[in-house]
Each structure stands twice: as C-alpha cells, then as structure tokens.
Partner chain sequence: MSNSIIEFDQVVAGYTPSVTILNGTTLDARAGEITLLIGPNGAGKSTVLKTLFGMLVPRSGEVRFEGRRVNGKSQRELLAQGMAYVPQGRNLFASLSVLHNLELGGITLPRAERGPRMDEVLARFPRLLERIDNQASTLSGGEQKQLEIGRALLLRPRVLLIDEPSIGLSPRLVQEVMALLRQLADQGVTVLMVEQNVRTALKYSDRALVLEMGRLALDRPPAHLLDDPNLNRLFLGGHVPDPERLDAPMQER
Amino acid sequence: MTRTRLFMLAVALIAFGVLPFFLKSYGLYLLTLFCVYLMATYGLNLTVGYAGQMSLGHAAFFGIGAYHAAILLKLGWPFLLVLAIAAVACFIVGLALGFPALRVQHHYLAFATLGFNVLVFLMMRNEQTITGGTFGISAIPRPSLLGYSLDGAIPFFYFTYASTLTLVALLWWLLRSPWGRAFAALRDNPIRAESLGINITAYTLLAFAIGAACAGVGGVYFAALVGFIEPAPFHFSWSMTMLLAVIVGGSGRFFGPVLGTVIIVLLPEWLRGAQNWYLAVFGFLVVALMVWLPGGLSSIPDRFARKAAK
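Can you show the single chain from that sequence in the form predicted alone?
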C-alpha cells in the first residue's frame, strides 16, 4: 500500500471516529450497527471472495454468537470470555459445516448452507426454554471494561469500532500470510493449488471456520448493542443480504465489505423518505450497480485506470 493510500485510510478512520460527535442517537446507533455487520461481512468475504466457497448460512453464525451473548451476559459472565466462547463455538460449527464443501461446489454448496441457516432459525424460534422463541431475550446488559461501564452510546461505539479495527487488522495479516495466498490459490484453481501441495481439505474447512467465527463475534456485539434479540434478524434472508454486501462491495477485495456494508446498512435508511417505494428503489439501485459494475464498488479505481491506459 502506497503512502498516499495509507494517508487517505488514516484520514478516513479518524473522520469516522470523530463523526459520532455530530450525530444524534439514531445516527450513532447506525454507525455502531455498521461496525457490527462489518465484522460479519469481512468473515463472509474470506469464505466467498478469497476461498471461493459460496455460503448462504452466514446469518446463522451471526445468530449463534448473538444468543451466546444474550444467555451468558445475562448470567453475569465477563464480556471478553463470552466473546471468546462464541467465536470458538462458531469456529467449531463452521468446521462441521465445512465438510459439505469437500463434496459439493457452487450452487449445491449454497443450498447446503441455506438449509443449515433454516435449521438454525427454526431452532431459535421453537426452543423457547433456551432462546425464548418468538418472545426473544430482553434486558441484555452491555459490557464493562476494566471497571468502566460501556452503557452509553458513545463509549460502546468506540469499543465496537476499536474491536472492528482489530478484527480487520487480523484478517489483513492473515490474507498476507502463506494461508492467505493458499486461500487465493484455492479460489482461482483448486486443481493447480493441489498440485502445488496445498491441502484443499484443510484450507476449505479453515475458510469456513474463520468466516463463521467472525460472524459469531459480530453477533455478540449485535446482542449487546440492541439489548434484545429474537429470531427475525437471523433469518436466511439476512444471509443473502450479507452476501449481497460482499458482492456489491467487491468480492475478494479487502475493502469491498466496507463499501458493501454501507449499502446494506445505510442506503435503506437514506431511502426511508420514499416510504413504501424505498425497497423497490433499493432493489433497482442494486441491480443497476451490478449491471454497470459487476466487479463491485471497489473495482471503480481499476476501471478508471484501464480507461486511462487506453
């Protein structure tokens, strides 16, 4: 990354960090929600964009993390311990779900993960003794850190923002490690990757598991943010929405999830003024974007560079 890009990135991060002081409570909530979903979409980008495995079950892992947080935080468990438990639980479930990826590919794998999401959603809705069913779980406490309460909107935003940056930095390191290069080789040509000595089985499972753990971490912060969870936010339609964020932002591009998450979290709010038409307008804009920019929003600089080179 060049110095100019590093400078622009630093300015953007600082500007985002200062923005809460100019927003009202709902705007601050949306910024925090953006950070929460960004954790999940970065994990999905690793699975879909870098490992080349289609997944439509990401919302299930998001929900698993959220319900872990809701139950354990209400029991008084420390937030960081709950975060670790949820991440490990989703990692293990991701390993188990990754096994179908060894036998099926593309749309077959998508249907397998979609079925998993439906199964998890039904369990959340029907297991009332554990999840509260359709009544959900309320009064989820926000964490405290080193004795400092994060109940306020601004402290919790900065805590979530710092956590998001930490997760993104870890993924940046991972993708520039030998593991990341193996993921890219697996996505581009599995047969060639195997001929180079890459263990396809291990890396496919690892991609699913790490992506699932990221979603679980996002779910923990989601539960602490909203203070009440019920099955609806973990419906399979949200898996498709997260996948849309990855594709619209630019699948396999590191900053693609940032742009895509802006589209799925903030754009619908900007279109609320259209009242009953806002979903139709949102859908039209997304379709138009995919027609004109099939590589996603993050492919715009490359497109200008190609035109300038002609």
Second form
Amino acid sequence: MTRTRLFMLAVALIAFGVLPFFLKSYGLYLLTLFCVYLMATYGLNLTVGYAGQMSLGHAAFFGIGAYHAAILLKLGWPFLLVLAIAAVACFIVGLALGFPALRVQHHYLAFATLGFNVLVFLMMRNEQTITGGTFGISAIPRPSLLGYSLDGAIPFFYFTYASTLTLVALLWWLLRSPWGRAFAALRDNPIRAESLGINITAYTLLAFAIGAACAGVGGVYFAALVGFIEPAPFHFSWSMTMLLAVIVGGSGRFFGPVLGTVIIVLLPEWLRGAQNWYLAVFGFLVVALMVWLPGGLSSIPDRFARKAAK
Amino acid sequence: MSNSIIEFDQVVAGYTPSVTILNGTTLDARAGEITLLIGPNGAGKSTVLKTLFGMLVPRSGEVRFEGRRVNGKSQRELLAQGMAYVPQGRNLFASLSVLHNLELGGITLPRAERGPRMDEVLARFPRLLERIDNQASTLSGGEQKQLEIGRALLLRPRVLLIDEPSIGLSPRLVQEVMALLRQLADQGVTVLMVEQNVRTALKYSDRALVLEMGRLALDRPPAHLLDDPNLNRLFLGGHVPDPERLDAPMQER
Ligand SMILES: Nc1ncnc2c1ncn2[C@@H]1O[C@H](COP(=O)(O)OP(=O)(O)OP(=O)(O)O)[C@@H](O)[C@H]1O
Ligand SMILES: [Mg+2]
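Next block, the form predicted together with the partner chain, ref. the form predicted alone:
After this comes the whole thing, all chains and molecules, with the earlier chain placed first.
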C-alpha cells in the first residue's frame, strides 16, 4: 500500500468516525447497521471473492449469531464471551456444512448453503420455546464494557465501529499471511497452486468457515443494536442481498464490501419513497451495474487508470 | 535396474476415456542422473511427467518412485515423498512478489523451517535475492525460470521433473539453466527433463530416452544420439530406422 493510499484511508476512517456528530438518531442507527453488515459482508467476501465459493446461506450464520446473542445476553452473559461463543458456533457449523459439500464438488456448496438457510429460518420460526417463533425475542440488552455502559446510540456506534475495524484488520492480516496468499495463488491458477501442494479443499473449507464466523459476529452486534430479533432478517433473500453487496462492491477486492454494503444498506432507505417499485428499481440498478461494471464499484478507479493509460 | 529411482512399467494413461496417450510405456530414470526425455510433438513427453506427478491416474501398469507404487497418489503426497515438478511454460503467480512466490513453494513446510530453506534457495540465486520484492511478472524469462526451479527446490526434492525449461530463453540462459540442473544432479538430485532444445540438453544429460507415440523408442547415452544423423528427423516426426529399437514402430506415418 502506498503512502497516499494509506493517507486516504486514514482520512476516510476519521471522516467516518466524526459522522455521528452530524447525524440524527435514525442516521446514526443506519451508520451502525452499516458497520454490522460490513462484518458479515467482509466474511462473505473471503468465501466468495477470495476462496471463490458461492455461499447462499450467509444470512443463516448472521441469524445464528443474532439468536445466540439474544438468548445469552438476556441471561446476562458477558458480551465478549457471547461474541466468542457465537463466532465459534458459526465456525463449527460452517465446517460441518462445508465439509461434505466441498468434498463432493465445489458448486454443491451453493445448494447446501441455500438449503441450510431455509432450514435455519424454519427452525427460528418454529422452535418457539427457544427462539420465540415469529414474535421473536425482544428487550435484548446492550453490552457494557469494563463497567462503562454502551446503551447510548453514540457509544454503541463507536464500539461497533471499533469492532468492525478490528475484524477488518484481522482479515487484512490473514490475507497477507502465507495462508492468505495461497488464495491469491488459487485464484490466479488453481492447477499451479495444487502442484505446489496447496490443499484446495482444506483452504476453501477454512475460508468458508471463517466467513461464517464473521457473519456470526455481525449477527451478535445486530441483535444488540436492534434490541429485538425475529426470523425475517435471516431469510435467505437476505443471503442474496449480502451476496449482491459483495459482487456489486467488487468481489475479491479488499475494500469491495464497503461500497457494496453502502448500497445494500442505504439505497433501500433512499428508495423507500418508490414504495413497491423499490425492488424493481433496485434490481435494474444491479443488472445495469453488472453489465457496465462487471468488476464491481471498486473497479472504477482501475478503469479510469486504464483509460488514462491509453 | 537397482538404482532406478523412477520406473514406468507398461503404463497406459490418457486424458479422455477414448484416447490413450501413453500406450504401455516402460522407462526408468536412475538416481543422480539427468535423464532427458525427447521425442516429436505430441509424443506424450509431458504426459509422462504429469502421470508421474499424480495429475493423471494410469489406467493400467505401474508407476514406481523409489521402488514404491505411486499410481494415483496426490500431488501433495508426492511432494512430501520428495518429488517436485516444474511444468512447461510460465508457472509463477504473476501478481505476487518473488518472495511470496517462493514462500508458496514451502507452504507445506512447518513455518519454522520455511525461513531457513528460503535463505538456502536464495543463496543459490543471488539475482532473485536482488529482486525479492519485485512482482514476479517483472522478472526476465531467465529469472522466472530460476524462481520456478528455486521454488521447487524449497522442499529439497530427491527427484526434479522439469518440462521444457529452455522455452523462451536466450541460448546463454539455456546454458545457465542446464548448468544449474547439472549442478543439482551432481549434488544427488535426480532430474527427469523434457526438452526440445535437444543438442544443448544432450550435452548436460547422462542419458537420453526417445519417446514416440507414447512408447519408448530409444534409450541411449547422449553422445551416441548427438552423432545420430536421424536426430533431426526424429523431431520432425519421422520414424527412425534403427535395428536397436526397443519396440517396432506402431505404424508408418
Ligand atoms: N489436458 C489435455 N487434455 C486432452 N488431451 C491432451 C491434454 N494434454 C495433452 N493432450 C494430448 O496428449 C497428447 C500428448 O501430449 P503431450 O503434452 O504429452 O505431448 P508432448 O510430447 O509433451 O508434446 P510437446 O512437445 O508438444 O510438448 C497430444 O496429442 C495432446 O493433444
Ligand atoms: Mg510437452
């Protein structure tokens, strides 16, 4: 990363950090929600963009994290412990789901995850004693950290923001380790990668499980942010939406999910005036983008650079 | 053949069910030698290497490495057993740096061992050390080949399979690569090399095997082949009228 890029990144991070002072409570809520979804989409970018696997069940992992949080936080368990439990649970479920699917044939993962999402959704809706069914679980407490309450919208935003940055930094570090570079090698040329002894199945499985764990982490913050959860946000259509966020942003680009998630979280709000047209407009925009900008939004600078070079 | 480190015994293999490329190939390579595999285009030279390195599973026959049957073993298992493979063409990850390309060659090693091994390889290739942080795609052809070979050496293989290393290199660089392979062989690494640059390669080899239509046609000391008036014709695909042939040509072309 060059100096100027690093500088731009720092400016962007600070600008984002002072945004709350210019926003009303709903804006602040959306900003926090953006951070929450970002954790999930960064995980999905690892699975889809870096490991090249179609996952259509990311919302299920998001939901598993959220329900873990709802239940355990209400029991008064410490937030960080709940966070760890949710992440580990999603990681293990991810391994269990990915292992058979990836062993057979790579594209089976798409079907397996889709079915998994439907199953998880039904469980959330039907297992009323645990999940509260369609009524969901309400009055989920926000965490406190070292005795300092994060109840307020602003403290909770900063807490979520810091957590998102930590997660993103961890992924950055991971992708720059030899382990992460193996993904670059896999994407570049799987046959060559295999001839160096890179275990393709093991690597993709691990990437899938880590992606799932990120979604679980996002889900925990989601539950704490909204304070009330029900099955709807974990329907498989939300898996599609997250997948779109990754693709629209530019899958396999490190900062791709940022742009993609902006669109996914904020555009529906802006287009709300369009009422039932919203889905159609949204769908059209996505298709248009895919046609004109297949590399996603984050490929725009490259495109200009290439034009300038000509 | 007591010191045969690699043996093909009546191996039949192919890419599609209907076509076989290796038609009962029997050959061997001896420990510590450079064995040169030559033959016309499409004879199945690369296929021999791919079958050896577990990329194709023989339909029948047996492939042995150090006396052990290795049919159908995975590339990872073979790497662990001491075999390394440098395929034809460009094999670097173009977007990654020299260092990272090299590092990937040692991905199966324990982390503590990776560093010293990389130093060991880089000591052999001072030019790579100078360009360690450059993107692999910016290296010259010769440097790229050095990096590919260096990457393969990271696992300290006992056998190195290398497919047409001279492609795209200037004559001087070809000599350099051959000299490097010779040096490796003298240090005990068995080299099985496919090469079109026959005259140069023969000078550095201990033995030459000629493959034709998936079968061994000749097995000669290089000096004999160099004097062979048929050498050129051989690589234009003509068949070789030679009483010492190991098997009769399957058909006239
Ligand atoms: N991946 C593949 N799928 C199908 N057929 C293949 C494949 N690779 C090679 N072949 C076929 O197998 C035959 C032998 O190929 P091979 O690459 O072993 O030849 P070669 O002796 O290395 O030739 P060259 O000197 O051109 O490299 C050719 O007829 C080729 O068309
Ligand atoms: Mg070949």
